[in-house]
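For reference, the chain that follows is the form predicted on its own, supplied as structure tokens.
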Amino acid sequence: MSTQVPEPVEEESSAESVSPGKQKRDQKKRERAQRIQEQREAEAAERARSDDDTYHLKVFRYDPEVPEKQEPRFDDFYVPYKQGMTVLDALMWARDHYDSSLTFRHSCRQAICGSDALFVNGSQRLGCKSQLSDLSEPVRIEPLPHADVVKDLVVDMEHFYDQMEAVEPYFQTNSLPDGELDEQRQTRENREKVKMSTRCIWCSACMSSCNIAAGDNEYLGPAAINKAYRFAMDEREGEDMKQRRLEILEQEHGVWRCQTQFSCTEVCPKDIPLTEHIQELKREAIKNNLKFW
């Protein structure tokens, strides 16, 4: 009796050979489809919120002029919800309708002017770019650490600023252009190198969050260290001034006083890289110092 050998039967392959580049194209085809439906989610629960809901803030008050305000304490407001409120919306809103007496600073409402840093839910933000909805109830709103309060949420910059001055945050230079309207030129390089240092807009949150500026109060602060950079790093500014601010910031509470906890990079509104640019410094600092014989 003979054995009837089935026929081979061809396999299909299980998966088509895919070249690395459609691999790339269809998983950034599958990260955006997913952003987008994060954020139309997002959308959705937002608009869910009625504009009838309110959010529950409570604010920090405190005013030595009226005896019975100078003990601080903080004050509840349940300010109505509209989509895109932002902290300093609801603030706003909480002045006009429930105590004019709600002290707080605010500009330009566009990020850029700095004025209205606050303390919220533990971390410092701008009032103007902080939304509501990202943040969970209640929302408690204080001025920032480590400054003394003026009243409400406004504290004395003074000595922020006197910060920012001692490093002497404007350009100087030995060499000008030989014609009138000539301008002073800088590489396309080194205006990458210090872009980021530019974009400080003097709110003081890193300063704000800072362990060892809390702790010493000659320490000139992330802030101005930054500002330092972004001139000492100029290729504009001549060798003798970089010099010159080298020897303000390598003082005893100078660059070496920071302990690279990262906290003023991580609270920055403008995302500048701050510890970065105090690491480079002391970089500096160091070459500045060697001797050669």
Second form
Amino acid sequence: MSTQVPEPVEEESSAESVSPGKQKRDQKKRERAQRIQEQREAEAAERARSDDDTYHLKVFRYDPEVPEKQEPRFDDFYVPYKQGMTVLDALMWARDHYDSSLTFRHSCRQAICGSDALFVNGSQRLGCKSQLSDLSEPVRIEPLPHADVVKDLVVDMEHFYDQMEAVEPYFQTNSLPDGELDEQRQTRENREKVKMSTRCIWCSACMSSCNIAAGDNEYLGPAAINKAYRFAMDEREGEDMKQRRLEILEQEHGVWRCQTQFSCTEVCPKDIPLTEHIQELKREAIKNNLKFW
Amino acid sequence: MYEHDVIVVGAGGAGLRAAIAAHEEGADVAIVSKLHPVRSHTGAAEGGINAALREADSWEDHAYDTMKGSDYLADAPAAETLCKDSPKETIKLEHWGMAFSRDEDGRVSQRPFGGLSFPRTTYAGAETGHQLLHTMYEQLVKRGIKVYDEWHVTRLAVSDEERPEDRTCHGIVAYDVQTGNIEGFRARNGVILATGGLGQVYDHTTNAVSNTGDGVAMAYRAGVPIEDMEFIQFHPTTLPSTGVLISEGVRGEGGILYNEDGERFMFEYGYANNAGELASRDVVSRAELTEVNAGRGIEDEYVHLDMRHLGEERILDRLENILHLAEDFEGVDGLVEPMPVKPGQHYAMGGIETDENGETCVTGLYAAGECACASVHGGNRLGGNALPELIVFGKRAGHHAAGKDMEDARITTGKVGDYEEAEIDSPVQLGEVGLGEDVAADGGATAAASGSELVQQAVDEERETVEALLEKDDGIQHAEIRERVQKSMTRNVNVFREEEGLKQALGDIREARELYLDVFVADKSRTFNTDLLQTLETRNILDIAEAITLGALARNEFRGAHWRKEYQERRDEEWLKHTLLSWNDGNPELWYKPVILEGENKTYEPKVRSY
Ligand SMILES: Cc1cc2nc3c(=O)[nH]c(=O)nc-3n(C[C@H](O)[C@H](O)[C@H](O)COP(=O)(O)OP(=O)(O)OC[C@H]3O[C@@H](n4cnc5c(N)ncnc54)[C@H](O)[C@@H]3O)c2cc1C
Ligand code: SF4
Ligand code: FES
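What's the form predicted in complex with the partner chain like, now that we've got the form predicted on its own?
Full assembly next; the chain just shown is listed first.
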């Protein structure tokens, strides 16, 4: 069915010191394993055949370590379709039934852990949130662009995390109430204002879609700027802190790099109005009379 | 080998809180987690955090609700600790900037939840867990706490004295997912397990794919008793196709359940004449399945949850996330049609036996969060009681491990004092089937030596195990074994349980164990080898499935989430006790210890649980 990665040929282990009883048991085990595997493959093939609705996936493969996979390529998988199936479901099916070495990050299956952002049919999406039925075939699945590929669909996230951490991504306030049971009051309007910005799941789709980030490795990028927005606009943080945040954002590789191309806003699976937030911060920076780059 | 004072395994709510607490006490602390912290499953929690914050409410009322909700299987000292500490821990999150929903006067909002006598569930829209997880991770970054992310912990380094109560935990062994290196982590003061849920034992679950119960299984195999494993919570409102959760907040806000005939069955058929949809989770789950079994289910599978009458404004304000989930995962617009729902595995009330300070019977080994059993939830957890558990017990475990003086615990751990051995009537031989001779296995304990030597020894063994797995070039793949167990558990150890089914499940698990002897990893790469990691996780799934099923077979009564066809009533004379299971070198031993119903000022007398 699929283009399998050729298995590295392994030496038969030497059987000198193994008792005949054990050899026999091992032989039986091997036979059973083979039977089960064949059954499974046959079932998978049967399902893929009998179902009119079979989805054709073209999946990017690369592994720096396995000689056969060092040259990047695309593998074809045919996955039987079930109502409601997502790109992630299809990848899992392909992995569990055809090629267990197919590698991708995933966990929650419900668009909240942010680990399965992929490049699907040419745009950044969460695998778990993308219905196969919305996509044209063959469904082309690649790792996020502008990031180093670790293996198959897994990319290196370090740079993204570094940028997130560069904006002092934690709440800072000087006016905590004294009592450990006393809240800092916040108006509903203010909570509403920061609400969308707090929804970021660190998937990195926005960063991957951004031309500027692709060209300027130091650009903070939409997610980190949005993270800073989340605090800068929170009324509980106070004016002097806001000043400091604007200074961070206003540096050479901060908000002024954004050229309002909206690609980040388009791909964000949490519908965060990223470009708008960046624009608003630019206006705040001007109000504060800070420097342009 | 890496070395720190305190090592926290897992970076969900419990792990993060524990690390921050240990850091507060001046310890050199590090987190080792198989997922980057913000990917942890705590992020998926929707509904809220229970905390008695208002004047008209009190921690005593919260404790009463918790004991009643547990069907009198929670230990009062643990439940009272939870309820007493929750308000200040919840407000601490607010002080750290967490974006809670707000009332008109700017205070944090609270809402009603199932089984609560006061609307004390504090929330942030329908994304409370996401806000909590990120807020706590921010605090971690602020403090510069070291995180080893994408490191999969595979084994504990525990000394091998005969009795688990005499053993000490010196560290852990972990597998670097990116490079394939296996390394030791020595913990000078203690290891805190915060590895979360075990929902992957079932095939229909609200839990993440990574929730494979690793911590519970590792502790179990190192000799630590695991407690009340048969108590698995099934959440009444999960989406039928994926198991994605529709928060209890929907019913809290007034959502209504209907059967195929359009009847409001919770009242119509008398399942809960007072609380209706807001009865506790076990009650509602059974009601739904009874409807389906009686032929009143929709497509013979599910029922409807309707929130249309709440109006768009209220839904958008408080349940917006639910609209997205229903739309993305079931293609249903919750504003114009009812949502399909059915029960799904959701939470493990049981876990690693700890006291109310988070300590296990093994010196230097702690557990907190969903992997632990203190026990605050007993037979049934109230919605909104898990998130406070993370912050309350996460903090306590962190403090304790870092050496802070704590009040003596009232709960005892390990096989000491008042316990009772049980006879196991199992249809199959339990536990280990030569695992260890062929492939992955760990008896947990290694020979006594200095702390570092002991960790190194564990590392060497683990390297051998992994080598052996990678060398094997044919056999059965983990996915096949995993699927068999998951299907059997869903069929036989679900909301309704019968003796025959439970025995069938034990047989299936036994068979899966035998197949596991022949497991092989097709991917030979050292880089990001998820095939290998899932193979190791599958081993944990086997041990946990067995523990759940065995406990369920032995407990011949009906309590909380544990319903038995042959025994449809609670039997307090015999069963006011915790199930414990110890792994003695591959031979599971079942034993019991009494429940503590005496609280600080009162004793919680078991009453009929009606809603
Ligand atoms: C969908 C959903 C909704 C919920 N809603 C609510 C709610 O509204 N209110 C409420 O009170 N409770 C709720 N709960 C329950 C609550 O969210 C969980 O019990 C809780 O979040 C578990 O937190 P944790 O820190 O124990 O584990 P998790 O958040 O699951 O974290 C586990 C951590 O352990 C790590 N880990 C696991 N195994 C290993 C290993 N082998 N090596 C290294 N690291 C490992 C993982 O990487 C992860 O970081 C909900 C649960 C679900 C599933
Ligand atoms: S802003 Fe949106 S696209 Fe960017 S990381 Fe956050 S959730 Fe992903
Ligand atoms: S699997 Fe978590 S976001 Fe998709």
